[in-house]
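As C-alpha cells, one chain now follows by itself in the form predicted on its own.
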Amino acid sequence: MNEHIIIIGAGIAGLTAGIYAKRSGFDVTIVEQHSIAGGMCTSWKRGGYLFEGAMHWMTGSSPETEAHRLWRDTGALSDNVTVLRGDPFRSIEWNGQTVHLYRDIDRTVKALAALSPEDEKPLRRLAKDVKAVTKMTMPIFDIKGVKMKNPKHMGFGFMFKMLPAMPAMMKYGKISCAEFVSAFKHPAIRRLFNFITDDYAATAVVSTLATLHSGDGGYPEGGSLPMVHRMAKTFTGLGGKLMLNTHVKKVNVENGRTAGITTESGTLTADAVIVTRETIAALDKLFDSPPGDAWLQTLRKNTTPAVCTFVSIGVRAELPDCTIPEWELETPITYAGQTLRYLSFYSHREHAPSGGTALTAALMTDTYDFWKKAKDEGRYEAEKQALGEQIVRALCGKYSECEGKIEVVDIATPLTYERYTGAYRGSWMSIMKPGARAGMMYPAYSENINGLYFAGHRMMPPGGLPVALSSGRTAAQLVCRQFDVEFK
C-alpha cells in the first residue's frame, strides 16, 4: 500500500489516528507545531515542578469501560500503567469541618443526610439516578462500510442497555448546573456540588458521579506527558512519521480533493488529510476556502467554548495531597470582572521535589477577551502578575506554612492555550447547556472536499479525552473506508 495519511495535529486524536492508520497499512506523517506530542493534554515544568495542565480523572480507565481497550490499543495505558484513585474525589470547609465527597455515591449520601437530614430525600433520589446512568456509556461503534473482522454497529441491545439513564438523562439534561445545586437546602452540600461551571446542563454533575461510583476516572500515574509518551512512541514503533516543530499554513485542495498540506519550510503531498487541530481555528486558517458542509457551519453556531485560566504553583512545603479542600477566602480575589469568593487546588506531591507540592487550580470563565484587551494594551504581565500575588496570597493565609517557601507562579490565560494548541479562543471543551443535543457525533468528513477528514474533541460535545480517542479512530476507520482497506 502506497496511499500516503497526513495528520495535522500530535494530540489524543492526532496520534490515535495515527496508530490505527499505520496498523491498517498506510504511510502516515503525524505534523505538529508545538516542540512535543500532547496538544491539549499537556503538562510543563517549571523550577523543578510538574504541573499537570489536562488530566485529573479520566474516562476509559476502569477495565470495564469500552474505552479502556482504546486507551490499551494506543499504548496510554498498560498493565504496567498504575491508575490511582483518589478518595474523596472532592472536599469543602464548612463551619469549622470538612464535608466530603467521595467517589461511592452511597457513601456520600450518608454523610450528606446526616449534616443535613432536610435534604435525605434529594440526595438518596440523586444517588438512584446517579447509579441509573452508570448504565450510559459513551459508545464505541465502527462505521458502516469498513472492512474490518466482527465489526460493532450500534443496534438494539445498546439501546436497550441504556434504557435505565434515559430518564435521568433527560431529567437533568433540561436544568443547568445551578438549578441543579440550588435543590439542596444546605449551604454546604450546594457548594459541595457547585465543582461544574454554572451555565452547563446538570448531566455534568450527574454523569461525573456516575463515572466516579463505577470505578472509572482515574489518574494514570505521571499524568499527561508520560500517557502522550506512551501514544507517541507507539506510534512510531510502528514506522510513523513525526514532525516536531512545524507549522501548517493550510491544507491543499486540487479539483475537489485534498492534495497535501502547505508548511512553513515547504509542501507535503497526501492522498488525504485528518485535521485534528481544533475545528472552527482549524476552518479559519487551513483553507483558502472552507468547507462548506452543513454539519460543519452547525458545529460553529452550536460551539459554547469552555475557556478557564490556568494557575499553578509550586510551594517548598507538604500540602494535603490528591486535593486541598475548597475554602472561603476572608478577601475575595477580583480579576477581569469577576469575583472569587472559594479556592481549592489540585495537588500533586509526585510532581514536586522533595518536602514540595505542586498545586493548580482551573478558574473557570471565558476570560478571553479580557485577556486580549490586556495585551493589546501592554498590561498582560502586569494583570497575570497581579491575579498570582492575590492566589499566593490566599494560600499563605490559609496555610502559614507556604509563607516565603513560594518558588514557582505560573499563569496560564486563554491566550496561552491558543499559542501553544492554536484552539479557538484556547477553548479545551465545549459548554453543554441545558436542552442540548446529548451524544450527538459530527460526520468527521467533508462532502465536498474528498479525502478531508476532522477529529478531536469538538466532534461530539462536551468534548474531553475519550471524545478525542473515540474520533482519532473514526477518522482512521473513513480513511480506510475511501480506500477500501481492511481496518485493524
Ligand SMILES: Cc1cc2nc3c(=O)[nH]c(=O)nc-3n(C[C@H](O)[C@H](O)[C@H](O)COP(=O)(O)OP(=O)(O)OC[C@H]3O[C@@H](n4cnc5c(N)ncnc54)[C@H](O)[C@@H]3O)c2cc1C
The other form holds:
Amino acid sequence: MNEHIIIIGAGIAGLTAGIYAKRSGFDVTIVEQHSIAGGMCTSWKRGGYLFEGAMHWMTGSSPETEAHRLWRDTGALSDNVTVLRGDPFRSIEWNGQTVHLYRDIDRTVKALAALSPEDEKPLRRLAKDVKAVTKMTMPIFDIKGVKMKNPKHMGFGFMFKMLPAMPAMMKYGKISCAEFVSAFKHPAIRRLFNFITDDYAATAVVSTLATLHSGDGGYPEGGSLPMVHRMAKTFTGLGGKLMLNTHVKKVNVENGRTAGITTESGTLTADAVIVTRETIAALDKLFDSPPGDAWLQTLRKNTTPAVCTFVSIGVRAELPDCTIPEWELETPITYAGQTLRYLSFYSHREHAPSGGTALTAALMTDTYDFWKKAKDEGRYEAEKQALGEQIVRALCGKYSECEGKIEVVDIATPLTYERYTGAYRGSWMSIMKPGARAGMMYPAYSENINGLYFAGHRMMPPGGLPVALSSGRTAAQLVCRQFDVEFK
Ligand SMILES: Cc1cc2nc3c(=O)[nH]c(=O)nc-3n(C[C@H](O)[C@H](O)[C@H](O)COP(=O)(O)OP(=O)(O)OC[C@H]3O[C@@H](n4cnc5c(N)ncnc54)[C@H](O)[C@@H]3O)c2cc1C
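Show the same protein again, this time as the form predicted in complex with the ligand rather than the form predicted on its own.
Next comes the full complex, this chain leading.
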C-alpha cells in the first residue's frame, strides 16, 4: 500500500492519528509548525524551572478505563511510566482551617459533613450521584464499516452499563456550576467545589469527582512534554515522518477531493489529509473555500471556547507540594477587567532546582479581547507585568519565605496560546453549558471534500486530552475505511 496521508499538527490528536494510520500500513507525514511536537499539551523551562502547561489530570490514566488502552497503544503510558495521584486533589483555607477535596468522595463528604452538619443531606446525595457517575467511563467506539478485528459499536450492552449514571447526568446537566455550589449552605463547601468556571454545566464538577473517585485522573510522572516525546517516538519508530518547523498555509482541494497541502516551502501531495489544528481556526485559515458541511457550521455555532491566562512562578523556597491551598486575598488582584479574590497554585517541587518550587495557576476567564486590545495599543507587556507583580505580591504576602526568592514570573495569555498553536482565541477546550447534549461526537469527515478529515479536542465537547486521543484514532479509522484497509 502506498497511499500518502498528511496530518496537520503534532498535538495529541495528530500523533494519535499518525500512530494508528502508520500501524495500519499507510505512508504518513505529520506536518507541525513548531520545533517540537505536543501543541497545547506541553511544558516549558525557564531559569531552571519546568512549568507544566497542560496536563493536570488525565482521563484514561487508570487501567480500568477504555481510554487507557489507547494511551498505551500510543506509548504515552507504559509499565515504565509512574502515574501520580496527588491527594488531596484540591484544598482551600477557610477561617484558619484547611478544607480538603480528597479523591475518595466518602472521605470528602465525611469531613465536610463534620464541618457543616446542615449540609450533610446534600453531601450524601452528591456522594451517591458521584458513585453512579463512575459507571460512565468515556467509551471508545469503532466506526461502522471499517475492517478490523472485534470492532466495538454502541449497543444495548453499553447503554445498560451507563444506565445507573443517567439520572445524575441528566440532573446535573441542567444546572450550572454556579447553581450547583449555591445549593450548599457552608461558604467553605461552596468554595471547595467551585473549581470549574460558573457557566459550565454542573456535570463537569460531578464527572471530575467521579473520575477521581474511580482512581482515574492521574498525572504521568514528568508531565506533558516527556509524554508527548514518547508518543512522537512511537510514531517515528513505526516509520512515520514528522516534519517539524513547517507551517501549513492551506489544504489543497482539486475537483472535490484533497490533493495535499501548501507549506511555506512548496506543496506536498496526499491521498487524504487529517486536520488537527483547532477546528474553527482551521476552517478560517486553511482553505480557499472552507468545506460547507452542516456539522462544521453547527460546531462553530455551538462552541463556547474555554480560554485562560496562565501564570508560572519559580520560587527558591519549599512550598507545599502538589497544590497550594486556595486562600482569600487581602487585596484582590485586578486584571483584564476581572477581580480575582482567591488564589491557588499547582505546585511541583520535582520540577524546580533544589530547594525551590515551580508554581502554576490557570486564571479561567475568556480575556482574549482584553489582551488583543492591549497588544494593538502597545500595552501588552506592561499589562502582563502588572498582573505578574500583583500575583507575586499576593504570594509573598501569604508565604513570607518567598520574599526576595522569586526567580521566574512567566505569563501566557490567550494570545500566547493563539500564536503557539494557531487555535481560535487561544482556546484549548470547549465550555459545555447547561442543557448541552453530552457525549456527542461530530462526524469528523467532510462529505463535500473527499479525503478530508478532522480530529482534535473540538470533536466532542468539552474536549481535552481524551477527546484529542480518541478523535485521532477515529480519523485513522475513517482513512482506513476510505481505502478499504484493515485498521490496526
Ligand atoms: C492550561 C491548560 C490546562 C489543561 N489541562 C488539562 C487537563 O488537566 N486535562 C485534560 O484532559 N486536558 C487539559 N488541557 C487541554 C489539552 O491540553 C488539549 O485539549 C489537548 O492537548 C488538545 O490537543 P489537540 O491535538 O486537539 O490540539 P493542539 O494541541 O492544539 O494541536 C494542534 C497542533 O497543530 C499545530 N498547528 C496548528 N496550525 C498549524 C499549521 N498551520 N501548520 C502546522 N501545524 C499547525 C499546532 O502547533 C499544534 O501542535 C489543558 C490545556 C491547557 C492549555
